[in-house]
Amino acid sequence: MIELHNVSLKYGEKEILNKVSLTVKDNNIKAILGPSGVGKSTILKLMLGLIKPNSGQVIVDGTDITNMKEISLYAIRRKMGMVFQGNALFDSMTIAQNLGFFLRENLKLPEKEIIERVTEQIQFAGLEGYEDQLPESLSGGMRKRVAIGRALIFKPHMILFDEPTAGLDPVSSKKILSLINSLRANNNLGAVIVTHIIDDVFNVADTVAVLYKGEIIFDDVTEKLHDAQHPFIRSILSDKILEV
């Protein structure tokens, strides 16, 4: 579904990325292990288009959108639902306008479906009784629950998330990884997720990508982690959680 090949990208003098090779498969969940600031929410822009590679490619579903314009992209991220780690609701709707918004500013659709498709994630997100609330009244945990809930209601084949569980309490992140790991028992969808946590990491990735000083370190099946002999991957396996 998603692929890069040997991308690179610097800030000025800054390199972020160091010839990163990625490959996310359909029905697959795909973890993005690494501390604060070494690029790993950069990934997930330059899935999205959002920002261009110094060199490298950015394929998508076949196709090649590293030089793409604006205005081609747009097909390509409807493929893809994003849930910021900011959640990035809109405070003044509800639960529920916020779920039917982008339905109806971008595709239009007639009202009835609007509805369905916004009482069908109201139920995958378990926030039943809650649509008419609005969302500084939901705890740090719900409102995450909204925010997928509105990327899935496009109906994507892949959904990334940045940062799914920071702040939120034992009991909320494990909702939420019961809802990314539901994503491919029940959707048949894939997902990249970034992260700080490697418990997150052990509890929903098929496979784990390490990246360390803007290059990918590790990239394998999640169960092999624990074999990884290089230091900075065996510290991390000791600590639990990266620092932030």
Ligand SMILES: Nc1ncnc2c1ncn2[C@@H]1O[C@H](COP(=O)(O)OP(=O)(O)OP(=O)(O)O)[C@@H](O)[C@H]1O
The other form holds:
Amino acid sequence: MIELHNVSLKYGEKEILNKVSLTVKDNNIKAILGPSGVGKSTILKLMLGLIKPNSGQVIVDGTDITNMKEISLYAIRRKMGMVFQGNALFDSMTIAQNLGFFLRENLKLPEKEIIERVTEQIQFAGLEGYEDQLPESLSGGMRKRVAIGRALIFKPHMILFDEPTAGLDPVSSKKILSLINSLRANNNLGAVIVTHIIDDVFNVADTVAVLYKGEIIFDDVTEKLHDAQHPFIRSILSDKILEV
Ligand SMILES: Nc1ncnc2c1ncn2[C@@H]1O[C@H](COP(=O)(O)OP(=O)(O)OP(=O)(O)O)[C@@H](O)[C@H]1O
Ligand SMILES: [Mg+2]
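Moving from the form predicted alone to the form predicted together with the named molecule:
Then the entire complex follows, led off by the chain already shown.
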């Protein structure tokens, strides 16, 4: 479980988050919806302890990580898989090497177990036959699936997605969303999906928080978004997509 309590954050003089509180439960898919530049990626960085808030607390599985030192944060980050907006794959490594990289480098697992876990993720992500290809020869949707497989290979408790469908065509987006939905079969795995695409929210999220001008203006089960009265939410429901 990840909790933000009254988190405020400024970049220089610019106030980005103003007393933001959020809870992401295990076994639950939570979307954070908001326009471009509102601070969505910043929230994911706070959850990973990559940046520190000016005030408030960030709590992961009951541990306050707000002022935790970098060395202690490694163990915390291992609980969380991160899928970056640009995927962050290694261009010169094959798909199988990309998937196994952090297991080899960080966990130093026996090679047999690495191969088993890589094979499991290749199957989960539907990448059979592409093991020895380089990322550049894959479509955007397939690269995203590699990034998801790589985030899952540590067997995290929580997976964080930054704009998982941005820039993908509708068919590839659908595949990514159904892959995210299939995470539900994995007991206790929670997910955070940061997005500006409202269809993503309705397709995968159990709950949704809407971030607008530094504040959470809605946080509830996804179906209730239809009844929200805030003018910004009314406008995104009619336009379907926020400006990028
Ligand atoms: N390291 C930084 N220093 C100064 N300003 C920053 C920094 N990182 C982000 N910002 C600014 O803070 C605001 C929030 O950034 P953030 O990347 O969290 O937004 P976002 O909601 O993820 O946007 P997008 O939809 O474009 O991905 C933006 O205006 C951005 O320009
Ligand atoms: Mg962002």
